[in-house]
Structures are given as structure tokens and as C-alpha cells.
Amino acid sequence: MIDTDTRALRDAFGRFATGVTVMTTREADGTPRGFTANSFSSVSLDPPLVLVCIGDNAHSGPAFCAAPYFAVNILTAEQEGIARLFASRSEHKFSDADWHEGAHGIPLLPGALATLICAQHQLVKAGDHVILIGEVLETQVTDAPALGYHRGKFITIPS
């Protein structure tokens, strides 16, 4: 194993450009929850699986680990403000953002580049994160430039 300090490792990871998503779900009492994530990936086409990594210290982590359903909202370049809002610890994310209820009562963000409604498939503990694997039940797509993240900054990925 290579001995690497945390800052150097974060800098290395930051060299990989990613898309930006907002993950949404509901707590058992119906409260909507959401957070910005760029650690999202497709896993399988058959069955249709995706994953997102959630840090152990993430405020919304317990809600997502307990929820039977969640959504992945893949953001357009026009939605940087939404990404910043859901990356914050604000208690007013859903009152400050436009959203509507989708299948299974999951909050969805209008105008997203793509929306995936998922059923929880598996949770895998991995280091200081949990890997949430979801089975995709429903998709919606549009066409627009995507919001990306690279070296600590938001970028536009042309369509």
C-alpha cells in the first residue's frame, strides 16, 4: 500500500472530472432529504443498477440508508445553484428549491438532465463511506449541457 497524505489523495481524486447529481429521498416521517453527490456511477444494465457513495459523516446518510426508494437527479449546467444549495447544510433546501413529487413520493428536481428513480438494492460498507446501490425503476431524460466537477470547481460539459 502506498502511504499518501489525505490532501494529496484528494488532489489526485479531483483530477477525475465527474458529473454532478442531487440525490433525493424521504425519511420515514415523510420529510424530504437531499444532498449533492459526484460519487455516482452506473453499475449494471441487467439488472439496471447504479451506485452512490455516502460519507459516514453525511447529514442525510442515515435517511438514505433507511429509505426503500431514492432518486438521482443528474444536473444540467444551468443548475449549479441547485448543486450548491444541496451541498450545504441548510435546513431549507426543499423550501428554497423547485421540486415535485415523483413515484413512491420521492422528491424530483425539474429540469434535470436525467432523473433515475431507484429502489434500494444493497448497502456496502467501504472505508469511511457506504456504497448505496439502487435498482433503477424509472428514468426521464432531457438534452442540455451537463454540470460537471473538476479540481474543486464546477464546469460545463457540452452536450
Ligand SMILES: Cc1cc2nc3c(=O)[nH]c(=O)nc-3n(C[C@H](O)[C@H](O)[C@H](O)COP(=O)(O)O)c2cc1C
The other form holds:
Amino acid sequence: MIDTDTRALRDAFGRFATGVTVMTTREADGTPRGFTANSFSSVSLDPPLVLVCIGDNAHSGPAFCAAPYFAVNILTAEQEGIARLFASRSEHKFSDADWHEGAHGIPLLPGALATLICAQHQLVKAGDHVILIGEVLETQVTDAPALGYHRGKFITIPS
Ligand SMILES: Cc1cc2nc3c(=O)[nH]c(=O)nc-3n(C[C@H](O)[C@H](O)[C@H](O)COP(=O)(O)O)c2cc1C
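Any chance you could show the form predicted in complex with this ligand after that form predicted on its own?
What follows is the entire complex, opening with the chain shown before.
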């Protein structure tokens, strides 16, 4: 695909307003890993399934594909700084953010709008991404304005 087509595709995809999540997990050696994702979607209620698409260029992709568990941290409007931090290539994401350990040792971000702890259910290779499908084991929610993303900008979605 030539560059102009990629630009047009990004522009079209970007018209779809989304929430913003940070996906978290641990590598086999225990190192916490995480990245910002807006490709999150609910998939099924019975069984309870969700998905996220992980780009081939994400350094933490192999850790997520290998991990038995991961968490979806759905961000509030106040967590834009966290979204920017976890969208970076910083090696200090977890020393620059507050976090605690949840079920199965998965790192969780306090103050998230919702937290979903998931077990890996299926991996599907799709183009230049892997679709990671998780079975939801536990959820936790709060009420606050949500962080959104639209046309390349962070926005606030009122509660
Ligand atoms: C709002 C927003 C949404 C993003 N959504 C995704 C996504 O769904 N999947 C993905 O692979 N990368 C997504 N990214 C890019 C990753 O966050 C970025 O590549 C990050 O550096 C990956 O971290 P890592 O290289 O440490 O794994 C998104 C970035 C932003 C700012």
C-alpha cells in the first residue's frame, strides 16, 4: 500500500471515536509491560470475551502473546498523561506511573474507569496486527468522565 492510501485509511479510521485503554501484563520473568490501545472491543457476553489488536511494531506484543493473563485498564479523562506515557517507547513506564498488583500478579492502574482481568483465550494473526482475545475473569468499575480519542486527539466523554 502506498503512503497516500495509508494516510487516507488512518483519516477514515480516525473518524471513529473510541475510549482509551492501557493493556497491562507481565513478561515470563515478571517484568511489567503495558501499552495504550484504542482498538479494544467487547466481543461476547457468554462466554465473556474482549479483544485488542496489537501492532507488529509494539515492543510489548510478544509479552502479551506469551502471557496467560492480562488486564484492560479503561482510562478516565484525568488519565491522559497515563495514556501518553503508555503510548511511548519509554522503558520506565511502570516507574513513572502508580500501579499495584492485581489477580494473577497483573499490574493494574489505580483510578481507572474500569478494570477487566482477562485470561488469554485466542490469538488471531490479522495483517500487521495480532488480535488478542481474552476471557474476562474479573471486573471493577467507577463513575467518572471517560478519556476518548477522535481524529488523533484526546477528548473528554462526559459521564
Ligand atoms: C490513543 C492511542 C491508541 C493506540 N492504540 C493502539 C492499539 O490499539 N494497538 C497498538 O498496537 N498500538 C496502539 N497504539 C500505539 C501504542 O500505544 C504504541 O505503539 C506504544 O509505543 C507501544 O508500546 P510498546 O512498544 O512498549 O509495546 C495507540 C496509541 C495511542 C496514542
